[in-house]
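What follows is a single chain, given as structure tokens, in the form predicted alone.
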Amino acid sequence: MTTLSLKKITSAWIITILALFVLAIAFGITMRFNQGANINLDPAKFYSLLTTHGVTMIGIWAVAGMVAVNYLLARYVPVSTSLNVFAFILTVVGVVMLWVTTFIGHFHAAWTFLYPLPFYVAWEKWATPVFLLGLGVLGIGWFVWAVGMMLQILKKYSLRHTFAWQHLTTKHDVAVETPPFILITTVSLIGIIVCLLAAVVLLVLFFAEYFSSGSFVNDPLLMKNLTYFFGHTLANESLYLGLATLYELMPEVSGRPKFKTTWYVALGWNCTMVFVLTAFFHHLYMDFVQPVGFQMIGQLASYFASLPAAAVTAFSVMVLVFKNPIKWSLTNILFFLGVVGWLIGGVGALIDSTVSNNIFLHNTLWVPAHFHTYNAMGNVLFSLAFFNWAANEFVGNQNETKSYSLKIVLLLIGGFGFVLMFYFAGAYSVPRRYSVYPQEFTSAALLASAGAWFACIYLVVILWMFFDIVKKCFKVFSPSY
């Protein structure tokens, strides 16, 4: 059941969200102009907004998703508010931390900070700690709440039925109906509790050698799959979030039957589970030193994860809005228009994942690319799908009258403009993180500063509907309500 205390947190981690997002944004774009020659920023300034940057990207998505399903997990169990509340502190309070360290402390050994780079110090020396510690409280905050909400799903429904293992058959006779969204999200918290379990190993490693003046040292191969594992991990489960509110949501503002568990949406998403967790070895092809079958599994692990969920979500969602009566609106739209950026990200992560072109895209501006299109054009999209539902959900009205084509049309222009300069510089074999282009990638600038403009028509449009979820988010504040 939805209160009133849900709402209201929930409204605060949208207001937050997106006016976290805005200036993430906004950094982006600073440093792609900076790419492009059209200022000059200081390179420690350049890595310090490229740390802020990433992290702050990685982590309001991860948690924007965690938003979304809480709130409707409403629907179906019990949900604790004070957990809620419990990670929008340390949320807050880890985002704070982590600033500070960067526009502070100068820290800027990137999002990965990839070990022995932290301790390196090319900045003020606290900052290495705050920022392993900031990071150390956002992920207490969203394990916690994670283990809730799982424990809270299996208080009503078995393991078997979570895994919807009783799908697993042709027949229609199922005693106990699991719902897709039930699925998707027990999938999806499994594989951000057991990433976040692994940042606390990595942290509890880079403290042990931090503070060992010398006496322990770390293996940096175990540190980079921990890393990896961590990051890629989250990053990918965040997405599955949000598909798990597309499932739930789009049939019902579209005015069609909700989707139903078939024994193919269940072994697609059991599949998913398993291989999404060993896909980031793909990341390590370089690291050559590294055991032959991870890097086997680390290929063959990025194409099956992406069949089974894509395949499955694309079907279900081109079955739902063909030749069908739908109504549609801005809610659905984000929603059919993020299946499309993140399966656009998909084929660009999949040729990039395969060995014998990561030999040639591996460090380039492609990876970014295809992160990027997954992200700003697919999760970003679901999230702001369900935002937007929300806001509307808040205010008791769901028929949208005002138009929104020109939204969607800026939306595109400037979104798919602003990822398509990186594929031609990925493709061209123009590096990653460089503050300042190399005289011999004689593109490179031209195409980061068109990529700024393009981000910039994106900016305009995330305001625009910044200002218009936020004015009905904060109506759920007012005393008569």
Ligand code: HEM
The other form holds:
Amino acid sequence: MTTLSLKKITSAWIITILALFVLAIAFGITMRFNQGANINLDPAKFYSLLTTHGVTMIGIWAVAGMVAVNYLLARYVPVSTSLNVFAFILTVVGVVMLWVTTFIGHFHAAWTFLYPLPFYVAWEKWATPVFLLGLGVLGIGWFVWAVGMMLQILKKYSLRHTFAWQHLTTKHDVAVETPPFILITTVSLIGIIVCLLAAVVLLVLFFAEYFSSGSFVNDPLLMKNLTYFFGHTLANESLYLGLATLYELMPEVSGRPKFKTTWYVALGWNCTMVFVLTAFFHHLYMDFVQPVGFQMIGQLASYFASLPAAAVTAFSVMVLVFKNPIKWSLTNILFFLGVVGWLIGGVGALIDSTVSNNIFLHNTLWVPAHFHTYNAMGNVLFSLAFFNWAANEFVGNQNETKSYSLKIVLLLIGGFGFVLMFYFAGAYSVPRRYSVYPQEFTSAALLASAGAWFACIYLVVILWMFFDIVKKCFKVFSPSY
Ligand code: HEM
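Shown: the form predicted alone; wanted: the form predicted together with the ligand:
Shown next: the complete complex, the earlier chain at its head.
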């Protein structure tokens, strides 16, 4: 059941996430203008911005997915508001710690904090442990919250039912139906719990070396595997939480019957759960000491992880909208465009994860190109759709009368224009994570400037949505509500 306290904490999350998003976009635009030689940042400042931007974006969109599924989960099982508030407080504390290390402590080892970079202190000495601790605080909050949600699900559905195994048959009469929302939420939460556990191991190993005064040294290959297992999995599971929200809300706001769990939906998501946990190996193709078997698993799992979820979702969404009377609104347009962005970014990712292409594309701007596509034009749109729907829910009116066409046009021009400049640069082998491009890359600065201007258009739309959504969210805090 949706209580007032659940509405209040969800509103607090939405306002905080959107405010952090606006700031993180501004950091991104600043970096892109610097790469375009329109402004001239000190390199250490550029890398502090890169670190803050990356860690903030990954964090807020992972947690946005959890906020959405937590709210919608209340339709099926009781959810704990205290755990939600606990995660919120730890998130705020964690973000403050991280931002203090980057803006005051000048920590700039990028959001992946790849071992042993954080130990090569080129910033305040305290910033390394505080950055790692900040990550730990975020991780604890989200881990406890995710476990809490899983336990609530398991109180109502058996393990077999949460994975929808009873649907893996062509028979139509299953005794207990698993809603797609429960299946996808389970798959995603399990992935999140496992990757946060890996993060705990990683942080413990970092601290063990930090406090050992040189008597304990980590294995860099193990550390890199753990880092990417954590980072890649978290980024992917965030997307899947967005898809859980889509499965629950898109038919409802479109005035269509709810999605059902069929055998192919059950099979697709079960496969995704297994393969997504091993796809991260594609980040280590250039680490020649990595056993060859893992490299093969990396390539195969990259294909197998994305295809079932993508194919099943694309099919389900096409069936929903094709030749059916749809009640279009900003919410379902955002869901629809999010699927398009996710699929385009997914194809970009598959091209890069193919070993023969990766030789050329590895660590070029092709990498930010594909992950910005399925984030800025995919996962972010899923969460914005939820935020817009929730804000309307808070004021009790899903029938928006305002036209949203201009918002959508600007979003498409700004968002796809911004990522297209990354793709062009990647195709020209421009390296990623450069503050200023070497002169040999003749078109890199021009593409960066163009990307920055497109991103400004994207920012305008986000600010526009921010004001519309936040105004409604504040209503739940009014004493007369
Ligand atoms: C229009 C909005 C955005 C702008 C202008 C922007 C800009 C940038 C730029 C310029 C970079 C550095 C690229 C490089 O040279 O390697 C970057 C990296 C990154 N961005 Fe964004 N970005 C935006 C949205 C997002 C979103 C929505 C996410 C969500 C996850 C995101 C996550 C990241 C991450 C993880 C990195 C890598 C950081 C690192 O290498 O440590 N960005 N972004």
